[in-house]
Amino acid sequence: MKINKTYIAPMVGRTDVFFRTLVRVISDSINLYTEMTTCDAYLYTDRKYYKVDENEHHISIQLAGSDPKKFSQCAKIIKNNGYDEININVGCPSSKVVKGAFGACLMEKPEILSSIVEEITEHTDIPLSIKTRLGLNYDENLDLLVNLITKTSAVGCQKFVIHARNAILGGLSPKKNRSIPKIRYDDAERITKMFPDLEFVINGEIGEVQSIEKHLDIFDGVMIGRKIYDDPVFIQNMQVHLDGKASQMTRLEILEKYLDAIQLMKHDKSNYLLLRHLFGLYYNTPKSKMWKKLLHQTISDDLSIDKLRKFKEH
């Protein structure tokens, strides 16, 4: 089954428990990721109390930071809370991570990254991976990445998610960092050939089922973010194309199942938190504008969410 080689990218402000619930309604096989969470946020907020629901597996939590000891502290809690994998963020280029010297900054500090890997592997047996970029700023030399993979794989990391473009530190917003540095799938493929015994997942500007199929001929997995967030029904198209799955739910059936799934989760939660990930449900359909209007009204006027069940597709 090829769909279990696809991954939802970690997206800040998006891949929360409600979006993950929506994805699981559509597919029980695609791999889930949490939002990026700093070690401090995980250790010192109520995030550390969240227990993974049995329906969320396989799910990875993405951690960011630069203190190896804090990573090991997080790893022990994460293991007990039922996560399947820890992913270390070595790709985020935001001003916050630059100021804190973590995220993509760690590409230049493979020794610290190796210490993080060692701390996690010494204190827990939870699998781990690293999500990184091809390089930093406008230098297309792959030496930074090769050095990173060489040193971290030597101490236990066997899986790498490669966002196939550089990270520009300073001067570009995270949003522009997802488009202005050019995409370089060929260089990502070169890395797989240099390290044939390691596992590589490709990420970046992948939004067509044919391109997913093509990438799976080269890489061990494909990670998709904005395309699935904007058009969650795309997951069904992937399942049909990759696995030949014929049966598909209608959008109304997806909505019904999602509203049923959040019944026990909606206590004291605002309509905004419960429903904000549904705006793309009718993406690129004649009903998109009408659906968004109804959804916006339900959120802003705090109406009963069950009224959404009466939405007319035709």
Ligand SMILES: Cc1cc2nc3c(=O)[nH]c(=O)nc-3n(C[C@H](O)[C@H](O)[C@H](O)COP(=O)(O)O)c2cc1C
Second form
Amino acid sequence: MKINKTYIAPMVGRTDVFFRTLVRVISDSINLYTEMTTCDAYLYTDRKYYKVDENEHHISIQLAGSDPKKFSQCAKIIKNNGYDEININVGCPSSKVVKGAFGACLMEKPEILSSIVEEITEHTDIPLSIKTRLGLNYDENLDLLVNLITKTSAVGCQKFVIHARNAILGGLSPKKNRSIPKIRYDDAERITKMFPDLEFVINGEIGEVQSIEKHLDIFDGVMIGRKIYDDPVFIQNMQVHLDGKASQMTRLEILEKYLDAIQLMKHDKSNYLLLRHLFGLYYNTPKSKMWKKLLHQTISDDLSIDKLRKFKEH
Ligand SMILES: Cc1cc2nc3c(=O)[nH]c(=O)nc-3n(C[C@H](O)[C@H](O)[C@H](O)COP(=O)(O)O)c2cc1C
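Based on the form predicted alone presented above, generate the structure block for the form predicted together with the named molecule.
Every component of the complex follows; first up is the chain already shown.
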């Protein structure tokens, strides 16, 4: 199966438990990611109590920070909470993250990153990976990345997710950092050739099933963020194209299963949090406008979510 070589990208404000539930309704095989959480937020908030649901496997939790000891403290809890993998964020360019000296700026501090990997591998046996960029600012030389991979693989990290563009620190918002620095898949491929024994997942602007297939000829996995968020039914196209999976659900069936699933979950969340990930359900179809209107109304007027089940009758 090729679908289990694909990953949902970690996305703050998006890949929460509800979006993950929606994805799992559509596919039981695509790999899941949590949103990024800092080590402090994990250790000192309710997040540490969240136990992975059995439907969520394979799921990675993404951690950000720069204190190796905190990573190992988190790792012990994470293992017990059922996550399959820890991913270390070395790609976030936001000014807040730069101030905290973690995220993408750790590309310049491979010694700290190696200590983080050592701390996690010495104290737990949970698999780990690093999500990073090709380089920093406007320098297209791959030395920083090569150095990072050389040092961290030597102490136990065998898997790298490469967002195939640089991170521009200071000056560009995180949003612009996902479109302005240009995508360089060829440079990511060069890296795989330098480290043939390591595992590489490619990420960045991948939104067509044909390109996923092409990338899988070169890389061990493909990670997709915005395309799946904007158009979750795209996952069905991926399953058909990559694995010939014939049985497809209608959008209404997906909706019903999603509503059933969230109604079984114990939560006291607002309609907004429960429903906000459904705006893309009718993406690029004639019903899209009508669907979004109904969804907006259900959220803003706090209507019963069961009203959505009648959508086909509108
Ligand atoms: C709303 C949003 C939030 C994101 N949050 C994270 C994050 O928490 N951690 C991370 O490593 N990348 C984050 N990213 C970047 C994505 O993981 C991914 O690298 C990027 O969007 C490129 O992939 P895509 O073109 O398939 O969307 C975020 C992206 C978006 C759009």
